[in-house]
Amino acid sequence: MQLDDILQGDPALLYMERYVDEGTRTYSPFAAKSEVGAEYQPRSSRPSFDLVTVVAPRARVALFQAGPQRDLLEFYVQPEEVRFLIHPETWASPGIDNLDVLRTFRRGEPVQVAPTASTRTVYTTATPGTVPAHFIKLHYPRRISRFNRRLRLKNIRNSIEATRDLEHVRFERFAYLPDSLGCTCGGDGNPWGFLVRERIPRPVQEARFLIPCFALYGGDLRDPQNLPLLTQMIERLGADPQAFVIEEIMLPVLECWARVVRERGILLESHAQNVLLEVDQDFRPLRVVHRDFDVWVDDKARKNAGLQDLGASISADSPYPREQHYSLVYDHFIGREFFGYLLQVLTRFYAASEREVRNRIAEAFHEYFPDADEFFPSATTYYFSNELLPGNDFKLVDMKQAPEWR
């Protein structure tokens, strides 16, 4: 992909989501695994497919809202009925909870979408009238990477509540794609549904372009001779490579993450798939845009800050202490699975100093998180074990490795 292609807007964003990820999934033996049919995977040559739509009685659907755009809300929710979306592979699968109920409702017009990098989150490729293009996160009970991608009522509620809470974050380099509307159906046991994620980051700014952060360093599947977008950006701006990556990408990601977790107790999973770089028309980085908010919440930190519970509590929902969750999210999701790949570009193309880069980030980490010793294991890191457990159970294990980014 060429850097100037980014100025195409939505088509470029979708292309990056689907095809500019070569070499980005080497951090785990499960990272590139998927039980999804080939035609529904991001790398498919199929430009789009239709979601199944049923028209559900309003009384049979639970709604969750975080200030959705009016046209979006009215597209999905009417006084007496709700447009309810199901992935076609889920619709065709046997044994799905509550699917027999949904099959009793009349069918509606399908919604045309294409998959994004996460597979079960799709992007609308055609919308009627004034309905803006948007993302849709779906119930997809198949294993993608490590986990089964169910989307239960609790997941949806957590995403909506976190979205509402993030409205309180005030930092010029921070932005987010709001999960603004959630719907579930199935009052008797295990209700599931879908989330609507808006395309325009909040706080709203005009004339901006988005780059999924994995596409900064990923190869282009369809045009492999192109240099990484990060390298093209550095050359276009005439920037010092090491300083640019540290000051314009790594430090803003780190500061956003530290501010949100310290001020709101929300452990944003700021790995390269969940973070986008917002740039202007000259490709100067402006903000770090976050997405996907079904995340862990440090209820102790929120209580100490005088904030109410959000529901996704580490202490109530996990057998592991918060120190291990903090290490998982920062040391691995952000450090090893994001910053490590940026560092590879710097050392491969520019012979940057690995030691200097790590030391600068570690220094900033303690500046932004001065009481980190109360939240992190001091001399090691924790990550998922190399085993797949039933359902979505997981095991965190001591990696017996000194932290490299703090």
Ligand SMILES: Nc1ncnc2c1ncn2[C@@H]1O[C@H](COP(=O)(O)OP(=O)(O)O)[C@@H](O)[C@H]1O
Contents of the next structure:
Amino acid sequence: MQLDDILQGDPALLYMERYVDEGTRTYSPFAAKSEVGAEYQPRSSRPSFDLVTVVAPRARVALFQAGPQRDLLEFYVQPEEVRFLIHPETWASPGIDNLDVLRTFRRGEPVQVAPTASTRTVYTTATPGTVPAHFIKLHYPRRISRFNRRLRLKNIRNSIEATRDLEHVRFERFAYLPDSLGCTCGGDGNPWGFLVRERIPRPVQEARFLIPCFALYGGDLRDPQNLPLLTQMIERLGADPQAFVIEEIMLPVLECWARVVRERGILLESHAQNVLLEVDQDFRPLRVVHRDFDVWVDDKARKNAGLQDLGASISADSPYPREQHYSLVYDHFIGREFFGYLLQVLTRFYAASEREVRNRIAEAFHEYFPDADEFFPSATTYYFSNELLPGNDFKLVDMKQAPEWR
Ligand SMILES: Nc1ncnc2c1ncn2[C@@H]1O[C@H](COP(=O)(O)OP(=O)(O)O)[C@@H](O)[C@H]1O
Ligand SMILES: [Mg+2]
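Coords for the form predicted in complex with the ligand, given the form predicted alone:
Below: every chain and molecule of the assembly, starting with the one above.
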């Protein structure tokens, strides 16, 4: 992909989601694995597919809202009925709970979509009238990378609550794609459903362009001789490569993450698939746009800040102490699985100093977290164990490695 293609807007965003991720999923033995049918994988050549729609009576679903844009809300929710979306592979799979109930409802017009890099979150490729293009996150009980991608009531509620909370974050480099509408069906059992994620980052600004962060350093599957977009940006802007990556990408990502966790106790999983770089028409970075809010919450930090409980709290819902969660997210998701790849571009294409980059980030980390010892394990990091457990259980283990980014 060429840098100028980004100015096409949506088609470019979708192209990056699907095809500019060569070499990006090497951070764990499971990162490149997927049990999803080939035609629904992001890398497939199929331009789009249809989601199954059933029209559910309003009384049979539960709705969750975080200020959805009006045309979107009206597209999904009518006084008597709700448009309920199901991934076609989920619809066709045997043994999925609640499908028998959904099958009793009338079928609606299908919604045409294409997969994004996460696979279970898709992007509309056609919408009627004034309905804006949007993302839809789906219940997809198949393993994609490490986890089985179910989307249960608790995931949906968690995402909507976190979206509402993020409205309070005020930082000029911070933006987010709101999970603004959620819907579940299934009364007594364990309901599942879908989330609508808006395409326009909040706080709303004039139109700008989005680059999923893995596409900054990922190879282009369809045009492998292209240089990484990050390299193209550096050349175009005539920027100093090391200073550009530090000042315009790493530090804003770190500062957004530190502010949100310190002010609101929300551990945003700011890995390269969950953050996008917002740029202007000259490819100057403006904001870090965050997505995916089914996240862990540090309830102690919220209490200290005088805030109400929110979603999945570490002390109530996790068997692991909070410093292990902080380490998982910062040392691994952000440090190794994102900054590590940016650093590789710097050392591969330019004479950057690995030591200088790490030192600068570690220094900034301690500025933002003067009391880091209270939140992080001091001399080691924690990550998932190398085994797959049933029921999406996971084990965090001591990696016995010194932290590389703090
Ligand atoms: N470069 C990438 N880095 C991280 N995750 C990626 C990348 N490309 C694709 N993914 C996929 O995005 C998802 C990231 O996990 P997560 O954000 O927890 O889930 P989801 O986006 O489905 O809610 C995984 O399914 C992973 O395989
Ligand atoms: Mg994600």
